[in-house]
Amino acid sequence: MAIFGALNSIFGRKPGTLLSNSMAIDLGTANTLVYLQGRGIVLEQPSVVAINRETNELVAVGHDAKAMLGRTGTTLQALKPLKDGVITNATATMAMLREFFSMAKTRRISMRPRVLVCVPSGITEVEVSAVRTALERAGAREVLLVSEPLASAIGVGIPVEGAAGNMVVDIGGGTTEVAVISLSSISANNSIRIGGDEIDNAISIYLKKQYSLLIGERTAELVKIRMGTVLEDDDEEYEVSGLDFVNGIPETYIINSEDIRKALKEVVGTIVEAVRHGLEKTPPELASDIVDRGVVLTGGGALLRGLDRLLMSETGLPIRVADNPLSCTVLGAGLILEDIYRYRNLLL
């Protein structure tokens, strides 16, 4: 009743009423998505900022800032203010969120917005406080929180309020969240701070060791998108340009799918182990549900070719990739906003 009363005070509307000044945010390591209540997703931008080193002024955010990664000189610095799903640079995060709020606002949002933000299930109290502070200083009037796996489950259409167990594996830019959901709560979970960024890093390290080739973050991400695979039957080639650190000159090498499989073997193995550990923590009754219902993969990492087949082989469970893996988390948070009274028990 206390939660219900607090929500009634915060939102002050009847169930189902549209609130023009409420938004949901998936504040991710790689990307930030914003959902406006009654309008849907209105913003999807990389979680990157560019600042002037001398004046500390914000120069660019989102796509414009990402284009500067690895290309700035002594005056500018392009950086990602979040790492492993949590804030590592509070000042840059606040500046970025302030700009994203401005981009997302319309005439219907004339006041400071109330924000529902998605956070990793393994987040600490200190990290929660950092998220709240960043959003409030960026312009949020009220801040509510929901675990990413719960939001993702709702976003893919899983009936989280039912007694049956459902497993979601959310592979984001900085974390992999493994959660078994039943009766509007997470019954078993496993959260590791490995995701898409670690996959990019693994590609960079492999090319450095194998070809003495140094590449930047953006190039590593392009290789992942173009050739990311764990399938043995994939046989593709791709030209990668970078700096040959032995000769000290720019160089181009042709890599193949076998290179990528070798590069990603350790990271993918860690993700598989995380799923196994999540299953080990699952109560027997819910485990039997998962055998029937299978596992849903969400997040950008779910797009890694062959990952679903590998997990199916390793666990013996049905595995499917969500139809909207990149946006299902913020969509789920948006659905919570649209019917906040129904989903009030999901809030942290």
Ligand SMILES: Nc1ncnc2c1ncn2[C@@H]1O[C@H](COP(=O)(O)OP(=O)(O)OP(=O)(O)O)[C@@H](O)[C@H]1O
Second form
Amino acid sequence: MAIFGALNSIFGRKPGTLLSNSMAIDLGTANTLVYLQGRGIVLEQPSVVAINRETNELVAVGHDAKAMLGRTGTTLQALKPLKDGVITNATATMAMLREFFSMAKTRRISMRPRVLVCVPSGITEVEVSAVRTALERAGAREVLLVSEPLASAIGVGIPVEGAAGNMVVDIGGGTTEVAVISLSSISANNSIRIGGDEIDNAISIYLKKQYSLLIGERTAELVKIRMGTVLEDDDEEYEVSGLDFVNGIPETYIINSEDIRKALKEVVGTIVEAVRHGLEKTPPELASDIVDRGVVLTGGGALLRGLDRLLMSETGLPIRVADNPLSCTVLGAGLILEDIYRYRNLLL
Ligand SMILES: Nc1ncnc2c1ncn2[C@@H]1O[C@H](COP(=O)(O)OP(=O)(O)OP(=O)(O)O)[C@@H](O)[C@H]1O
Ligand SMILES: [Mg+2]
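Show the other one: the form predicted together with the named molecule, since we just had the form predicted on its own.
Okay, now the whole complex, with that chain kicking things off.
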């Protein structure tokens, strides 16, 4: 196996030619995805764990744990071990990864895979080391790193090796990353620790202020996915239930698109500003490429209705939402694994 590993490292591997023992992982604030070399994407789960506080035992991970968010009592705790794109609870991250590894595992992949992990471009060395440690403790034999925007760009089919500049804007759960890519590297970037979680939060705060209604983070996300919009002409209604904090009893209100637009105005404004700022940092030659080629939106936040149109009117650039915004990062990392020799310069 060691010889195969070395050959894989040196020459890269054509699918099916050698036993593969590598996986790519997008360890996101909201979702974790795993790509097995030679197989494709095999796992897509929320980055959530549920733990028994008394015994410290892992009770559930992924979808099962997410369903428990905000519903647990004193014994059980459901939590997200990452925030703003980085690990905030090392033990829980490690336990979650170990579980995901075993869910993704097949007979072809050993317990100790080589792992290519995607990390935010603004990540610090301390945060990188936390990712590395969590993966190693979860069973990784070797950890390779790639910047998320580069992986996303490959995942949406951008020719990253060319000289022409391409802009990718990834709006994830915890971060928004704006990156200009050319010649296999990031030529300009702007990363803010604001993403889908902040959008959910803005909805919660608005409903609390406007209707004295307290809702949980799961409900806020659901409202966003069902009727989140920044389009002026959207006119929808939606029933939201929560706790009226004045009377202390459960209540249901009907909210409309105007409520949502008002709730999202500030946080969406911050995201638009981040894109503008990324453009300002772009070298002129690459900026002119972006005028021609436009911007690709990735990450779950790219699905917010009307965000592409808003960005188009605010920047004057052509904007396109990726076909697979939630999975393009891990797909790109997987493609790097499949042709590691070609993409070796992209690794951090
Ligand atoms: N239809 C939708 N409309 C708006 N937002 C959505 C939609 N679907 C998913 N999202 C949001 O996308 C976010 C998750 O996106 P993604 O999986 O790309 O994040 P992540 O990679 O886990 O986070 P990060 O990259 O910041 O660490 C969540 O906030 C989720 O609520
Ligand atoms: Mg992401």
